[in-house]
Amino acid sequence: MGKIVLNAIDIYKSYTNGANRLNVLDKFSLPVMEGEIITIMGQSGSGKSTALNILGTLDKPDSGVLEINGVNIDNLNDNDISSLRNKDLGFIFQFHHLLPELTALENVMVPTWIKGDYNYETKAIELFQTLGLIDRVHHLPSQLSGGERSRVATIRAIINKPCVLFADEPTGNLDKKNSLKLIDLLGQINRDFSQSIVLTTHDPDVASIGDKQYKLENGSLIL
């Protein structure tokens, strides 16, 4: 059996709206193995983004345990969590959040600069080559197609060799052709780099790439 790179145990999350309390996640548990693709389907408003934000340490649960590479997040301060997030976690969002004034290569390099490591340029160019973007290295985001921007964002997400890559509705802003290309790309990254991926979607075709395919209902995961 492979290594567990992320383990969420009995996560609970609620929000208050005046006198009302909305339970979003309730006994949400998810182990993620090294090299595994996990897909989570759910209707809009089911809590998929909340779950991914908590798994990715962007938000905190009300209760429960989150371990990343065996480290209990509760034992870390905010600076340690930020460092772990940059080093061990990668994110692909529906909107790419590429910095418009930076080239594709510079955008990809940002996470390594934050880490204080300026020696990743060769690795970055190798990824551009592997993922078919070598002729777009010095282009600005405005000079790239939507599909190309999504691939640049994907390279940025994996440049630090994260133990888990999170993708929140990654095809939600793409047409069918580019959606298929991105899903093929994620499959390639999983195969080539044994990359663990946790992906949320409302699209059954996208969910079908998962080694394990969950549905999020009433705050809990169902296989």
Ligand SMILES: Nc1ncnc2c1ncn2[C@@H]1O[C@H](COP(=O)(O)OP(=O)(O)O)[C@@H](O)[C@H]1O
Second form
Amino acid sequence: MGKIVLNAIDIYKSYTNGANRLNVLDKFSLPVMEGEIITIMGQSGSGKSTALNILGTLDKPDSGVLEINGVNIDNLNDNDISSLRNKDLGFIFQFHHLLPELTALENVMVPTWIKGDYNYETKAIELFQTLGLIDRVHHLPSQLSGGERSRVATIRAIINKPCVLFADEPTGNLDKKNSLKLIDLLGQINRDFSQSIVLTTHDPDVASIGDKQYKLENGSLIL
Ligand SMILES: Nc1ncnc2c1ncn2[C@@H]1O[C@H](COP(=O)(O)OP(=O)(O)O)[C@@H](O)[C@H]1O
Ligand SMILES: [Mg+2]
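Write the structure block of the form predicted in complex with the ligand for the protein whose form predicted on its own appears above.
All chains and molecules follow, beginning with the one already shown.
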């Protein structure tokens, strides 16, 4: 039996606009095992980003339980949640938000500087090597292609060895070739580091890398 690294149980989330209430997540549950790739397909507006933001502690549910590494995050204060997020969770977004003034290497090191650890340069450079970006280490984001930027953002997301890596439509603004490259890369990271990954997409080819492939419909997941 593998270890559960993240467990979401009966999550509810709704948005209210004036008199209208929109139930986005409705008894949403998801266990994530160590080393498992979970993919979530859903139409635009089905709640994929809402779900990932809640699983990643970036947003709070109306009700429900979220446990990360066995810890119920309701028992943590905001500071503890921020440091858990920086240490244990990694994020790749469609628009990767690399800092424009920093080089690729510096961007990747930011999460380790936040931890107060200044000894990660060798490890970062190793990852650039592994991921085929060694000659791009000192480039600024503006000097990289879209595919390279997404790979740099991927290194940044895994530098702290998070227990779960979240990817919200990571291939959404990449062409087919770069999508496939990014998906290969995520598969490689999953194999090499037993990295659990939760990924949303509306592309069935991307979803097919999932060990478990869910659909988000009417606020909850179906296999
Ligand atoms: N902050 C918000 N306030 C009100 N409605 C929101 C907010 N965020 C998202 N929504 C609505 O919730 C639904 C789900 O959004 P989202 O999670 O972004 O879906 P997806 O990522 O699957 O496209 C959509 O109908 C969206 O308009
Ligand atoms: Mg979305």
